[in-house]
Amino acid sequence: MHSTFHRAVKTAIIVLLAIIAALPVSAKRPKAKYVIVVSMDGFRYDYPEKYGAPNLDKIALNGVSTDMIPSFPSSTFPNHYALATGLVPDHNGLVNNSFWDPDLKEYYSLSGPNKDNPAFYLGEPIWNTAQRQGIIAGVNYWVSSEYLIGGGRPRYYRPYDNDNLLSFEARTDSTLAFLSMPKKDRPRLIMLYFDEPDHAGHVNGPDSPLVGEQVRRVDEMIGRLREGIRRKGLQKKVDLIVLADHGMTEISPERLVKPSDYIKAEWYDHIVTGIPTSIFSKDAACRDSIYNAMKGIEHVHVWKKEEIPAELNYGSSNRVGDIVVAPDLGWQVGEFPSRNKGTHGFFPSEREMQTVFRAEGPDFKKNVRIPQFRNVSIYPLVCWILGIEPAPNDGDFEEVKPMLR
C-alpha cells in the first residue's frame, strides 16, 4: 500500500511537469519584478559594429541581440507610438510625423500646438495597460506619455519641453531613483527616451563622425543604467530592454520629386508632404488625375490608397491620402529639399531603417541572437513580463518567445 502510493505521487508529479513544460512561455509565471525600455532615437541597426558601443555588447553577451523592423512609416511619433501600444501607425493614429486629419479638420505636427489633443491617439499605451491592472508607470519623454490618451497617463512623466530637457546623465539617474522609490509608490514599468542619434544623423548624415560621437553617448548612458542597476542588487529583479524607433540614410538636394511639376494645385484640399506624402483629393475625378500624372515618375511609388501593398499595413486609415507617394530609398517628395543630409521614413525593409535591439535579464536568455521581428511585438512581451493581459495589438508574441528563457 505504501509503495502503490508512492508510485501515485511520484506518477502524478512527473505528469505535473510535463504539463509545466508543454505550456506556452506565455502562460508561464514571469520572474522579473520591474521592466526598462529604452529608446534611442534613430539608433540603426549597424552603429554598434560601425562606432563601437561597448555596453550594447556587453547586453548582447548577457542577453539577446537581434535588428528590429520598424513600422511604416519608418518615422520617430508613429514608431514610438507603435512600440507604446502594438498597433502599426495605420492603427494607432499616428500615421505620419505630420497628418491632417478629415473628421477633426485639423493638422497635426509633432512640433505643433494641438499634438496634446487626445483625439489624435488611439489604441492603448502600454503605461496605461499596466496601470489599469495596478502597476505604477515611470517615464522619461517617451513620445505621447506626457498627453491624456484614454483618460490615462504614466504616475510618473516629464513633458518634453525643448527649452529644459534634462541632460541624458540626469534622465539616466532620474530613471534609476524609480527603482529606490518606497514600495508603495515604486513604478514596475520603466521608459526611458533619448533623441540621439538621430539628430545628429539628420544634420550630418549617418556616415559622420559627429554620429559616432552620438552613439558612443547614448552607449556610455546605458552603462551608467546597468551599473546602477548593479548597485542596487537588482540583476535578477530587473530585464532591461534597450532598442530604437528606425534607423537613418543619407539623402542630397539633387534626389527630389516636386509634386507640383505633375499635379495642378486645383486638383487637391490637401497634401501633406514627406516620407510617404499623402495627397487628399477634391474628387474621384481628381483623384484619378492625380494618380494618372504620378504614376509613372521615377523614384517613387504613387499608389490609391486601397492599393498600397499589403506588407506595409497602411491605407486604412482616414489620416491616409486618398493617393499615397512613397519615394525610393534617399530620395524626397517635397516643393523643397531638406537642408539635411540624413533621414528615415522609408520602407520597413530597407536594412538602413533598420533599428538595434538588446535585452538582458532574468527573462532572457544568455548571449543569444534571434531572427528579426516587428516592433509592434514589443508591446506584448513587456506586457508578459509584467504579468499583464495586454489590449487588442498588432503585435505577435510567437515572434519574441524564441529570446525568452
Contents of the next structure:
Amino acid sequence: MHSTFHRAVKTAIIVLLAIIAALPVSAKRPKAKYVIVVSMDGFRYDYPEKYGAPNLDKIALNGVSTDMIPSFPSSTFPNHYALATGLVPDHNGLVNNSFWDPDLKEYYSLSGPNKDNPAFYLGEPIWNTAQRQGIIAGVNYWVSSEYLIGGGRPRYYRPYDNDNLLSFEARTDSTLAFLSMPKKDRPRLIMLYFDEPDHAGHVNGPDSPLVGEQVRRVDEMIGRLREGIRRKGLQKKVDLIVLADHGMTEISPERLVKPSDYIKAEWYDHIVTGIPTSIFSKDAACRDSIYNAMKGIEHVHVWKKEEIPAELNYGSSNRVGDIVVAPDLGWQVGEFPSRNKGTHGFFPSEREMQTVFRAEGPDFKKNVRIPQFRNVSIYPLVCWILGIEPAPNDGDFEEVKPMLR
Ligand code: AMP
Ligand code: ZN
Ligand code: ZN
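Having seen the form predicted on its own, could you now give me the structure of the form predicted in complex with adenosine monophosphate (AMP)?
Whole complex next, starting from this chain.
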C-alpha cells in the first residue's frame, strides 16, 4: 500500500519534470531584469583564439558561445541597424554604409551630413519597441540611436561625435552607471558600442599584432563591465550579450575591378562603388549594356537586382541599384584601390565575415557552444528577455532558443 503510494508520487514527479522540460522556451519566463548588448565593431569570430580574449573566454565558460552570421552586406551601418531592428538591410533601409535613394534623390553616407533624415530608417529599432511598452532604453553610441526614428529615441543616447568620443573606459562606466539610476529612471535595455578592433583591422589587416592589441583592449572593457555587474551584485539579474557587426579580411590593391574599364558613364545615372557596388542605369537598353559588359568579369558577381540569389536577401529596396556587382572575398570594386589592408562587406557565408558571439546571465545555459545563427534573430531574443512584443522582423526565435535555459 505504502510502496504503491510512493511509486505513484514518484511517477507523478517524473511526469511533471518531463512536462516542464518539454515546455517551449517561449512559454518559460525570462529571469533577467536587465539586458546589456555590447557591439565590438569588426570583431571576427576567431579573434579570441587568434589573439587571446580572457574575458570573452570567461563568458564562454559561464554562458554560451558561437559564431554569428552577419546580414548582407557585411558592413557597419547595415548590420548595426539589422541587429537593432531584426530586419535585413534590404528591409531596414540601410542597404549599405553609403547608398543612393532615387525617390528622396539623396545620398546617404556614414560620414555624410544628412544621416538624421528619419526617412532613411525603416522598421522599428528595439529601443523604440521597448519604450513603447514601458521599458526605458539607455544606449551608448549604437549606430542610429541618436536619430529620431518613428518619432522615438532611446531615453538616454549619445551623438556619435567623432572628434569628441568618450574613452572606452568612460563609455563602459557610463553604461554601468545606468544600473545605479533611481528605479523610475533606470533603463532595462542597455546597449554599448566600441569602434575597435574594426579600425585597426582596416589600417593593418586582420593578421597584424596591432589588431591583437585592440582585441585585448575591448576585451578588457568587457572585463570591466563584468566586474562592475558583479560589484553591484547583479549577476543574477543581468543578461550580458557580446557580439559584433561583421568580421574582416585582407585586401590588396592588386585585387581590384574598375567599372570604368568596362562601362560607359552615359549608361548610368548613379554608381555607388563599394561592396557591393550599386549601379542605377539610365534606361533598359543601358542596363543591358552594363550587364553584358560586366557579366563575364572574374572575381565579381554581376546581377540584375531581381536575379540576386535569394540567400543574400538583397534587391527589393529601391536603394539597391538595378545592377549589383558583388566581389569575391578580398576583392574590391572601384576606380581606386583602398589604402587599407583589410575590409569587410563580403558574403555572410564567408567565414572571415562572421563574428564573435558570447552571452551569459540568468537566462543563458552555461559552458555551451550553440549552433550559428543569423544576426537578425538578436532582435526577437532581446524582446523575449525583456518580455515585450516584437515588431514584425526577419529574425527567428527558434534560432536562438538553443542558448536559453
Ligand atoms: P566601416 O568600417 O566603414 O563599416 O565603419 C566603421 C566606422 O563607422 C567606425 O570606425 C566608426 O568610426 C564609424 N561609426 C560607428 N558608429 C557611428 C555612428 N553612430 N555615426 C557615425 N559613424 C559611426
Ligand atoms: Zn563595422
Ligand atoms: Zn569597418
